[in-house]
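Given as structure tokens, the chain that follows is alone and in the form predicted alone.
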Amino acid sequence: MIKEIENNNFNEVRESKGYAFVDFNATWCGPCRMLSPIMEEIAKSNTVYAVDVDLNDELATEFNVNAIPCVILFKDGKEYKRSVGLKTKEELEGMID
């Protein structure tokens, strides 16, 4: 299950242990909508959060998200790797060592 996360509760990601995917997206973004079912699949076996950049521009700015979809993989609460654009499930899960 994907958890929606916002400016005021992003500490949940910062305090997490292990890997967590954060999908920065927008409702009007076609590639973001295409990525959504892929992220749902990934969420079956990984921690996945979603951030709507239109509603949470502070987070988009903090993490220099200039293009969407942008998936940032966090490891122990710190940015580890990032992917911009529509990717396959295998490509995204391949970000985990």
Second form
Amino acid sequence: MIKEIENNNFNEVRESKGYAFVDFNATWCGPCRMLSPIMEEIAKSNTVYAVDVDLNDELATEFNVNAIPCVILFKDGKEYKRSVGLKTKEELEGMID
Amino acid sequence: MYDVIIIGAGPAGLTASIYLRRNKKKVLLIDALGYGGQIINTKRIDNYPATPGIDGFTFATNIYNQAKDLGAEFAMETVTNIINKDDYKEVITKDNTYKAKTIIIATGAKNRHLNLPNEKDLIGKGLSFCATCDGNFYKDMDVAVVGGGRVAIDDAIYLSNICNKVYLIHRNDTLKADKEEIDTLRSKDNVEIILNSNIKELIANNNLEAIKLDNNKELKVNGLFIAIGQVPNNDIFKDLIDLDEYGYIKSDENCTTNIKGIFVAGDTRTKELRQLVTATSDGAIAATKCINYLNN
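Please could you give me the other form, the form predicted in complex with its partner chain, since above is the form predicted alone?
All chains and molecules follow, beginning with the one already shown.
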């Protein structure tokens, strides 16, 4: 299941252990909406968070997100790798070592 | 065994599936990127009959739901090869091998890149292929659009309403779009059109900071939107299917290929006009050819 970031719960990501995917998206972005079923698939075996950039612009700024969809892979609470644009499940899961 | 496997679930492939399901053929659509193809990047479609102003995502979702409701099956997988057996075909994906009596290739096209050295690293750090997705990140900033076709012109118009200044850079002196769109572009005070120019360097310090043109002029921009057309996606088929010099599948209005039982639809084949309406039209033709082939 994908956890929606809201009410400043991003600390969950910062404090997470191991890998976590964070999907920066927006409702008006077609490729983002198309990515969401792919992220649902990834969430079956991984931790996945979703950030609506319109509701969380401070996070988009903090992580220098200026193109969406942008999926950042966190490792032990720190940015590890990122991927921009609509990508396949294999490409996204391939960011994990 | 499927009657038809359609590779690519954009407007061409989805439309083919509708025609095939209405003829009760067993159909599987395969696309690793979900459904919709390139059209999901379009904010507003104004040149398709009966749906003026519809956004690309809704358009794609409507055809997808129509195909699903008719019973088309869908797999989100990456196709790696197709094999032509004596009386059937195999479609190999990363995880599975599917069998079908016929195949329709509808893999569309992907964005053409500028092929500058640091281009890939700057995607998402100033470089974008989707103005409607990323334009809002450049509010009140200076940006450039490269390209001279309808997409580039639409992008420049869209961005002119968000950004401080928009440069439109095109390699020759002719913009190719409807007169109405070109007139709208020219009416924008904050758009500067630079013709007969190429970008030769992307200047960046982590994020894009400027672009250098081939006359050595530097433009300070935070964003560059690339809209220089598409390239086909047919490498995996090249051992079996005849491609033209640009990599498109050799075909004509009949949507046939050099292999019996393998058809082609949409942007991925040789054609003059690559539009939504010609893609859906191809879907109908390829499906009908497929049905004739299966029934004989």
